[in-house]
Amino acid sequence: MIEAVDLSHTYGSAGLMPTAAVTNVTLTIPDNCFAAIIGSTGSGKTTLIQHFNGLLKPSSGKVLIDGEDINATKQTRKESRRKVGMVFQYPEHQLFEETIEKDVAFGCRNLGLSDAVCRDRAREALGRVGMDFDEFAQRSPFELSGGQMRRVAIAGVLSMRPSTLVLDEPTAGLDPRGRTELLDLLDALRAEGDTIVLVSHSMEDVAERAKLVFVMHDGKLAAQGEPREIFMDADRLRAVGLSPPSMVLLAEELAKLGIVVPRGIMEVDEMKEAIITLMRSEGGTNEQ
């Protein structure tokens, strides 16, 4: 479990104007949860998540993992990086080894584990992202498609066996198929017991996948709750610079035409069924 308690972070050094990036954020991300952090550009999302494994140290407040302050000692900070794996935007840009096996095992080797253990972990991690070790291990990562390269980069984090995976805009730049495959992968990892923390500008992705949503605005936590609760309040989303998911926008347009569907619909199939039900109730046919 990750907890932020009155967490604040200010950028700036001697001679420079201090800039508050995160201010008094308190939140809890439970174990085995698919959580999402949303907010407009500059809202503090990336700064916030960089505290979750000690990449940044709070100016004030605390970050707790399983109840322990990760910044209490150097050892607790180091341990937090074993528990919380971070995947930044365009993680494939961080690939550099000559083979996929070496790239995936790089973080494992940095933990001081043996070559044999790291090879076993690379095999396991590639399997978890849907890539056969025997087929891909000795290939260059630069021969892969964009989606495959991103999977390899994620496997490199998984090889260190974190219990929580934090991803900053992991679907950026992917085509629709690649985006769906990656989100399906994250769902599968959560089903296996991992905690997923997704930072995203895609309200559709968040509405369809997340179970808990945190909204950041001007460095502060503006709202938190289940996706339906967050996205039903379209005016509040617009006030913090976010566009509601497409199904919420469609419901608004239908309402202007006098067609009122149930509130809280987030997915296309739900909307389809709601519209069919309305048509039937008004004397329509199945073909309509």
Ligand SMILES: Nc1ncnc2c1ncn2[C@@H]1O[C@H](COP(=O)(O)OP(=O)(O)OP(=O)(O)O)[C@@H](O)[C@H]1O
Given for the second form:
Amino acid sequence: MIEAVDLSHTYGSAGLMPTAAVTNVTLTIPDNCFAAIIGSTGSGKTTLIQHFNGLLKPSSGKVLIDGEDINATKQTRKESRRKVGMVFQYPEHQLFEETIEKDVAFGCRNLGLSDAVCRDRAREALGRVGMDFDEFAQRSPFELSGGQMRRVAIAGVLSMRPSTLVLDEPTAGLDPRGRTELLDLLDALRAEGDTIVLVSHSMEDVAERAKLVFVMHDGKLAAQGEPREIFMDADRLRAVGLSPPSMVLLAEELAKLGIVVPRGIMEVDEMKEAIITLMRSEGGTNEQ
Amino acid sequence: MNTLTIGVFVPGDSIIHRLDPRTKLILTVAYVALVFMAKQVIGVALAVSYVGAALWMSKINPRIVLRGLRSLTVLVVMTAVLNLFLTQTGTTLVQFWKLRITDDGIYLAVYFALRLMFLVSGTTMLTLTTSPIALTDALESLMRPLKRFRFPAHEIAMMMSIALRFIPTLMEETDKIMKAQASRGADFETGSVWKRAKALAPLLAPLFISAFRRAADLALAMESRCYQGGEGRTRMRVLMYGAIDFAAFGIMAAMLILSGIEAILL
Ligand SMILES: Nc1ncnc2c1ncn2[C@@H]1O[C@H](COP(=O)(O)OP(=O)(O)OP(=O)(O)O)[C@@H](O)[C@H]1O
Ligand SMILES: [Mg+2]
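Previous: the form predicted on its own; requested now: the form predicted together with the named molecule:
Complete assembly follows, chain above in first position.
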């Protein structure tokens, strides 16, 4: 469980343009939850999540993992890095080793584990992201396509076996198939007991997958709740600079034409069914 | 990184900000000469008034300059201490064991410490009030006469402005990659020198790769916009001297003459 208690973070210092990036945020991400953080650009999402494994120290407030303050000692901060895996935006930029195997095992080796264990973990992690170990292990990560590089980078985080995975816009720049595969991977990890925290600009991704949504606006936590609750309120979303997911927009447009579908539909199939049902019943009334 | 104020530009709309960047560059060079000439009261007074006036008119928070000076503490103290103990001329004031402190020593210690602080605070006034772009424009314009001697003024200015433009980007990138590797358990702070040097590989390798990628992208972007070097290139911002520039030159000339007279008379 990750908790932020009255967390604030200010970049810079007095005299030199201080920026309050996160202000008094209190939130709880329960274990084994698929949580999402959304917000317009500059709203403080990246700053917020970098507190979850102690990369940034709060200017005030606390971050607790399983009830323990992660900034208490050097040891607890190190521990938080092990528990919480962080996948940065464009993680492919962090690759550096000569071979893919070495790069994936980097985190594992930093935990002080033996080469044999790390090799197994690299094999497993590469398998998870859909890359064949025997084919790729000895190749250079720089020969890969962008999408493959990203998978290798994510495998590099998975090799540390974190119980929570925090991802900063992991689908940016991926093709639709790569996007679905990545989201499926996150779903699978969650099904196995991991906690997922996804920062995303894609309302569709969040609406489809997340169970708990946090909305950031201007460094503050503007709203939190289930995706349906959050996304149904199209006006509030617009007020914080976000555009509602496409199904909500479609429902809005239909409503303007006098076709009222049930509120809170997020998925294409569900919308299709609802429209078909509606047309059937309308068709019925027209015939009479 | 937050304490680095030397070289930072603080945007503004003051008289100093509006001075022609060439004026500020020339003034800064003249100021450096002034500080080196200053030996006595008048010279110091002139240097103080230069920094004071520039600071006041630029409306920049003096704490920024002070913080820049604070980062020099070690250097200033070292300079002072060395001068204090290594100067053996003059009358001895205090002697313990073999170390003598003389009146010349005290004079030189204060003199060099002050000189260093004046040099830094005066020259930071230039970078605090002039954007890097304006500064390179000014350099190019001032170096133009050297073109006659085949000096690549435009190319050097272009390289400088590209370098300046990419410093923040690279710093941001360094920060990001450091955080990413730290998240994978990399440790940049502890261990022996050898261990720490080795720990830099995960940071430097991605940084170089991205720098080269950026360079290639930039070259392509420049070429696709038909960049061919300085020949026949017109500018969007044309530098022009105005009344305040001439006023500034006049005041500086007077200050230089004054301190020149002082230097000659002594
Ligand atoms: N290293 C930094 N130094 C100073 N200010 C920063 C730094 N990083 C971010 N900021 C500022 O903090 C605020 C929040 O930035 P942050 O990166 O957390 O936003 P974000 O929600 O992740 O945005 P995006 O969706 O664009 O990634 C912004 O105003 C930004 O300018
Ligand atoms: Mg961000």
